[in-house]
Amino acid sequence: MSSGSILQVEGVHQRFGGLLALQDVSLSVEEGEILGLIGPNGAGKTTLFNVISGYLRPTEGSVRFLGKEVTGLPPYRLAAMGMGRTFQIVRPFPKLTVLENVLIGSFLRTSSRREAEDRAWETLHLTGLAPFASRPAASLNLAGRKRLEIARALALNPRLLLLDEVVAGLNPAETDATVKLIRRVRDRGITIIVVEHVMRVIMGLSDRVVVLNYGRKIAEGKPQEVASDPAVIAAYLGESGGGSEGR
C-alpha cells in the first residue's frame, strides 16, 4: 500500500428535513487500500457514498479527492477526475450488448473508438465477461449483471472505486469469484471503498474498516479490532438507539 490519502471526508452532516442521516462523519482513505464501510440497516452507508460521489451535497462538511476540494461537484465531474462507483440496484442498458454497456464508459477518457474499444475489451477480460460481450445485457444472471456494473465503473479508468453491495444476493461460489475480482482490481493500483453486509467478505478483503450506526462513525480500525469492539457488537445486536435511514 502506498502512503498518502486519496480521499478525505471531514465533518460531514447530511440532513433530510428533520432527519439527520449523517452526523459529523470524518474518514480518510489511503491510496492503494481497501476500506470496508459497514453498519446495520439504516446506518447511513449509501448516503455517505452519495455524498462522496456527488449525488448529494452535504448539509455541512467537506470532501477532498486527490487533494482537491470536490464537495458538491456533480458525479460526471468526479468520474472525469477518476472516481467510479457501482450501485446496489444494477441497471444496465438491457437492449445493448455487454460490450456496448462497457464501451459507453470508455468514451469518458477518449474520443477514439479504437482506444475506447481496447479499454472496454481489457475491462471485459479482467471481469470475466469477455465470452458474453456480444450478448444483450438483459441476458446476464444476477452475478453477471453485478460484474457488468463493476466493469462499467472500471471502464472509466478510476483511481478510486466505490463498490456498493456487489456480492448481495450471490451464492458462495459467485461471492468468492467476486472477491477475487476485487483483489485483482486493487492489484492494478485502484483504491477501493466497499460497502457490504456479508461480514466474511468485509473482514477478508479490507485493510481497515469504518463502522457507521445511525449516521455516526462508531468505530474504525483493523478488521479484527472492529469485530471485537463492544460498540460494534451492540449496534449489530440492536442495542443502540437512534433514528432511521435507508442503507
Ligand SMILES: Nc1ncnc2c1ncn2[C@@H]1O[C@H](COP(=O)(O)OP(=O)(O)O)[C@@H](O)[C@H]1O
Second form
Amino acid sequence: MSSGSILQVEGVHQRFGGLLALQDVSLSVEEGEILGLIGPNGAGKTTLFNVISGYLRPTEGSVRFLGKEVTGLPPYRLAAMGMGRTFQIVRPFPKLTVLENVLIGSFLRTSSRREAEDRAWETLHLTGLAPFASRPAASLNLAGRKRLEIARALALNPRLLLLDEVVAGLNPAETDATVKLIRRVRDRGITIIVVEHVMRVIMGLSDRVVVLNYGRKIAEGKPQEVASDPAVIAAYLGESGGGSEGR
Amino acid sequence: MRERFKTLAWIGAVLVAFTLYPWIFPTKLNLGVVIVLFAGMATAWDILGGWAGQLSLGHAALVGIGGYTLALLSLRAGIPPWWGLLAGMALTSVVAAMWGWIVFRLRGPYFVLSTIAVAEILRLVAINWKNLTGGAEGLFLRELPRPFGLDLFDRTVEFYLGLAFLGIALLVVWWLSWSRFGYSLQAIREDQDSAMAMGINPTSTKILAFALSAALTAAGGSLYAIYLSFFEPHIVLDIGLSVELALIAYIGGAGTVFGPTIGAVVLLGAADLFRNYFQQANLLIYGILIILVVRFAPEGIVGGWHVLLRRLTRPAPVVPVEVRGERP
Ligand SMILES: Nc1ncnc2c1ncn2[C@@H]1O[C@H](COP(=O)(O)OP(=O)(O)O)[C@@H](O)[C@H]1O
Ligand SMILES: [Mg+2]
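Could you switch over to the form predicted in complex with this ligand, since the one displayed so far is the form predicted on its own?
Now the full complex is given, and it begins with the chain already shown.
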C-alpha cells in the first residue's frame, strides 16, 4: 500500500441471495496507472465496479478512495469526490442531445452554464463526438453511445475513471480509436480501471492486470506474467470461445 | 446560448399576446382568467411531473392549501390577501419538502400513490373540520382590501394578476430549460442511476423540485380562490382538478416551456367552445383530445410540432458515428 495509492479495496464480499458474486476481493490502484480488470463472463467485474462506485454496499469488506473510507457512500458523493464511471449496458439520457448529456457531467464542477458548456465542448472534441453534439443521444450507434459514456464521465473532471467494457462490440477501427482515447486520458493524469472481456485489448493497454474468476481474484501482475499464468489460462479456456469476443 | 434568449423572447411575445385578450374577448373574461391560472398551475405541475418526471395526481392539495390559507387568514384574521398568498406559498413548500423527504427515498409508484392519498385526506379534513374550514358548505370571500385601489373581484384585474402569475411560472421553467438545476431534473427523469453517476443527488433534487412546484401551484391556488370567491373542498381539493392539471401539461407537452400553456389554451378553449353545444362537453372534449394526442403526438402538441418540423426540414436522420481519434 504505497503512498501513491488512490483506491484500496479490502476483503470485499458481495452476496446476491445464494450467489457469492465477490469473495474476499482486495486490490489497490496506484495514482496514474491503468489497471486492467479481466475475467470470464459472470466473474464479478461489473459487480466490483458497482461496489467501488457506490451502487452496491458490499456484504463485507471496505473501499477507500483518496485515503478516505467510502464504503456505503452513495454514487453521487463518490462522483463529487472525483470518481467517474461508465455503464457496461450504456445508459445515456436518451432524449437529450449529445452535448446536453456531457453538459450534465460538467455541471458537477460549476453552476455557470457558460463554463459548463465550454468544458462540455472540450470533452466532445477530445472524444471525437463534437460533430454529433446536437443529435439526440438515442440516435447514436453503439460505438457512439459507448463514446458518450466515456465523455460524460470525463466531463466530471475525475481523478479515477472506471470503464466497464467500453470496446466490447466495437469493430477494430472503433476499438483502436477508443484505446487511443484511453491512453490520452491517462496522459492527462487520470487513473483508470478498465474492465474488459477482450484479452488482447487489455494486455496492450494496462500497466497491471487483475484477474477475477467466479468472484475470486486468481491472479495479479504485469500483463505478460498474467497471460502466462496457468490459472488464468485455465479460466479462459474453460469458457467457450473465451477471449475472442469482439475480435 | 442563442436558443435560450430566443425562448425568452417567445415568452415575452406570448405574454404580450395575452395582454390583448380582454380587448379581443371582452365577454369571455371568466374563461380568460381560468386559462391563465390553469396555464400557470399546469406549468408549476410540470416542474415536477414533466421536467423531473415525477407524476403527481395530487396537486389539488397544493391548490387547496394555497386557496384556504389566503381565505382563512383573510376571513379569520383580517390579513391582506398578498400576505395570505405568500403564507400559502411558504406553507405548501414546507409541506411538499416534508412529504418529498419521506416518499422520494423510495423508488417505484410510491410517490404518485402518496399524492392521491394526501390530496384525498386533505379533502376529507377540509370537509370535516367545520370550525376551521367551513366544511362542505365552503368559504365565502365577501370582501378584500383594495391594493392601489384595485378591486380584486374585478375580472380584468384578476386576469392581469393571473397573467403575472403565468409570466413568473414561465420564467421559472425558462430557467429550468438551461440551468444546472433544470438539467439535474431532466437527468433524473431520463435515468436515475446515470444521474447519480453524474454527481446528482436524486432525493434532494426531487424535494427541491417538489417544493418549487408546490409554492407556484399554491400561488395559483390563492388567485383561483379570489376568482371563485366562493369555494368548497370539492372544487379546490378534488382529484378531478389534479388530473386536469396533469392532462393539460401532457396534452400540451410535458417538460417543455410552452407545453402546459398551449395545453391550457387548447383544452379549456375547446371545452368552452363546445359547452354551448353539449352539456358535459368538456369531459367529451378531454377524452377526444387525449386519444388524438396519444395517437398522433405522444410527446404532446409541442413534441408533435417538433417532429413535424424535423420531417419537413430534414430527411430521416441516419447516424453512422464515425469515431476517430481526433487531436485534442
Ligand atoms: N444485482 C444482482 N442481483 C443478483 N445477481 C447479480 C446481480 N448483479 C450481478 N449478479 C450476478 O453476479 C455474477 C457476476 O456478475 P457480473 O459482475 O455482472 O459479472 P461480469 O461483469 O464479470 O461479467 C453473475 O452471476 C450475475 O448474474
Ligand atoms: Mg460486466
